[in-house]
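Next up is one chain by itself, shown in structure tokens, the form predicted on its own.
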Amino acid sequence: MSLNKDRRIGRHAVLLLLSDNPVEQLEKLKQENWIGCLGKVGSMDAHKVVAAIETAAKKNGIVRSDVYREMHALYHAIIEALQGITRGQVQIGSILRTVGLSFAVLRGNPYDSEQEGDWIAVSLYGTIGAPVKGSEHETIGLGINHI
């Protein structure tokens, strides 16, 4: 058991989350048999965007709602990102902060052996910051966690 360097998929979901072509990045993605999706939510509200988030993943096929272990890894890996972009504390409108993020969820097997099975990875990139324009700054998380 060996995790591929070139398939890791933490660093996959950022990259993808930044790149300048995404659906290239897709396209590429594909082809290692993985899947993935992008989109953007802005809230003050941490549930709305785990939210928009899970929506996603359900529309693209990347997770199926009625697999409790996919949706609980899915879960987990939005929480790990989340904690990035708040620095440890998930809480959002309740102390008077809002978020613009952009976000891409990654499906796929980072491992040599296909017995490792599937892992998904969340990355969020954005701002963060008073819910006045001006007073925000960029912000990025990342979440991984085995289905």
The other form holds:
6 protein chains.
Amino acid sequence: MSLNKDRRIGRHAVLLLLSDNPVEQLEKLKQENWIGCLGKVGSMDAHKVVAAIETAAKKNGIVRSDVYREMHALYHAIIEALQGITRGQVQIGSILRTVGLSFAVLRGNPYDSEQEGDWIAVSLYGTIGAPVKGSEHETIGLGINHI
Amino acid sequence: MSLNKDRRIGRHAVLLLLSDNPVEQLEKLKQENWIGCLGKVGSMDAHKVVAAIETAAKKNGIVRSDVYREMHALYHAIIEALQGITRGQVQIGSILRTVGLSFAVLRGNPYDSEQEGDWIAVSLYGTIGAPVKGSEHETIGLGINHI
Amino acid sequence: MSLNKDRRIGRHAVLLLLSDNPVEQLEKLKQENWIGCLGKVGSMDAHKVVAAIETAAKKNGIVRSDVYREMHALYHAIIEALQGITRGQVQIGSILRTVGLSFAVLRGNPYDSEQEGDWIAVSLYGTIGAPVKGSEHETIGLGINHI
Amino acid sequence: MSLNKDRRIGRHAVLLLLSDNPVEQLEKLKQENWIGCLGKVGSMDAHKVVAAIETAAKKNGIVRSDVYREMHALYHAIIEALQGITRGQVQIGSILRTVGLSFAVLRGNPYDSEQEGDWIAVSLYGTIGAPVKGSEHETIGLGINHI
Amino acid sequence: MSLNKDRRIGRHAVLLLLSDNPVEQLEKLKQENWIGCLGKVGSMDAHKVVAAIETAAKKNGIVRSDVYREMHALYHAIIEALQGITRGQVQIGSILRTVGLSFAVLRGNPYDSEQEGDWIAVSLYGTIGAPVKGSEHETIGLGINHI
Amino acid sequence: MSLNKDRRIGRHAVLLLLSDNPVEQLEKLKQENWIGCLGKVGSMDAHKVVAAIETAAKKNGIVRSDVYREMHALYHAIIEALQGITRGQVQIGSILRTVGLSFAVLRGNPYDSEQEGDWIAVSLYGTIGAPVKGSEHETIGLGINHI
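Counterpart to the form predicted on its own, namely the form predicted together with another copy of the chain:
The next block holds the full complex; its first chain is the one shown before.
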């Protein structure tokens, strides 16, 4: 059940966000049988970040919204990614900070074994800081779950 | 005090780890006036991860070990990066999991304004999972602090 | 100061919630000198869950609202029960999820020794999930405190 | 994707532990197409609690140890159950307390829809307290995950 | 049930630690019907900090070790005080830091109303930092509970 | 890089709050080359506590609002102080409690070595409890950061 070196789902999901040309990169990944999408969200409400990612993933057919196990897998991957973003408590505006994030969701099997089935990765990259222009630094998060 | 697009310290620190040729990449960064180092650590003890990064950063002259404010800045950046890795509690072996990580430490000014002085970024990338070969998935973390 | 096998307050409080006939069960417990109440609350706001339980406990004479030590004991038991429900951060709607819970509060001495005086148990059982019908799974929590 | 009232996996998993005759109860559940096991573990080390449950689940064929997605699902269900037990930080002996727990692991589909596939529930019930006989109160935890 | 201005238990417990002459201060408090004790502990193990405070409180007759409700009240007050010391996760050596603390435990009724009975305050003051001399800053914590 | 016994920034910041005459005390500290301010804030919103302290610190020239590294240092000191106040999750009204706090911010070098430069301490002292008069106990928090 080893991770396949070429199919490291987390690495792909993060490189997408850091790429100078994420749309083109995503196209390449799709040709390698990954399903994925990209988006952006800025908010002081953590629940709006969750909602933006869920909506994008549903619209792009990455998860089926009528199958709870898929939504459950995605939700936990998002919350885990938010842990990296918020580093301590999954709170944004309630402790007077704001985020501006781009996100990627990627679905596929990163393991050598077919038995492992699909996994999902949610990556987040952007800035976090005071609600004052420029008073911010970068932040990153990655959540991975079986789906 | 805006972030300089070409000097996004967190992005650089993460790309280093995901690069196919991190040593060469680090050399390029040094030519652009960044100070930095790379390393690897695998452990079930969070304190060994902290120690490995601190030792590397001291040895490579990224922080001065006799100036507590520098060590303090580095320590908090490491703990924040570990939050992304562990996603919930900064514990590894005590809840029966293990990590295999590569890390980068980068120091420099990511802002347009010279007044902002130096900042430090600690990036971590690798796998987390059960202490059984292959029972693991990827994980990433980034901590940024003023120094 | 051993726990009395027949007077395990936490077990009673949880069985009440899982019973097919909780009201009848509560009557039986009252005959064995327990004080208790039952209720239901559905919300995306954690503070509304806290308030619903506090109100029920006060109305039913389980705690005296003019004695802070009793309210303090109850409050901490509620927050501990919410930890089991939320598993990680005591947040509901702020991370885009909702709960539908039944609750029980029970008061009495679960120990052999009379010196131990009264203790309070708050049990919670129901569902947690996305604010979409059916997108939810079960969840349980128990908080116990001396009063 | 509604929860099936008769197949509430969390309720079954908790009732097993609180039953006067858990082995008999488990047999009944098996006749209704649940897969499950029971066990006990007492420890000051959280990782030993995790290991005891994982070992029991593997031995009893509830999860396949060579399929990481199954071990991953189980692991997160265990950690979530431990959140209810520890209520705040997933630590036991490191903050000078000890647990004596019975546990159940149950696998099956709690939803009406077949598409939902298998889910796993880990329930924990017992005592937590000082490492001194009798200085303890009850504690409960439940973790549920798709598998 | 207002707090009595002269009997603010937390303020007294903290001033004791910051006093130039804590022993003399404690004597004065005892004349005002407070029960209390002082001590020191340095460790990388959180459980040793807990144990040192519990032992001092028992030895000095502040809590009765054979009454679990008293030990339970003290334990939670200690853990709450440690939250202020550790600010995020109740871990010391496991994330490579060490503490040198003085502590006070104070028992009495800080409220106007006699009904409020006894409360307990645990205060901690000292330094936290790397296990290197001088690489440390101050830290404080206060936990208060009904007893 | 030892802490200077007479210049313990945290101790000074806490004593200010517990003093019968904080304004006079602050004047004395200013004569010893500390920069500082005092204030009060009562709220159920953690972000309002953060904002009140940030505003006071900026108005009194303790931090420069146009230098992000200074605001970043202050922000983290505030959040650390709030950990001591809230003991577990940095939430107030969202879990149905309220705070009434006085605060101090102090800036200066607490170390013997001039190389250590300025550090910042944020101290908080007051009450936390139910939003009902008198249903509250004391709470304290201290955050320290290099600036």
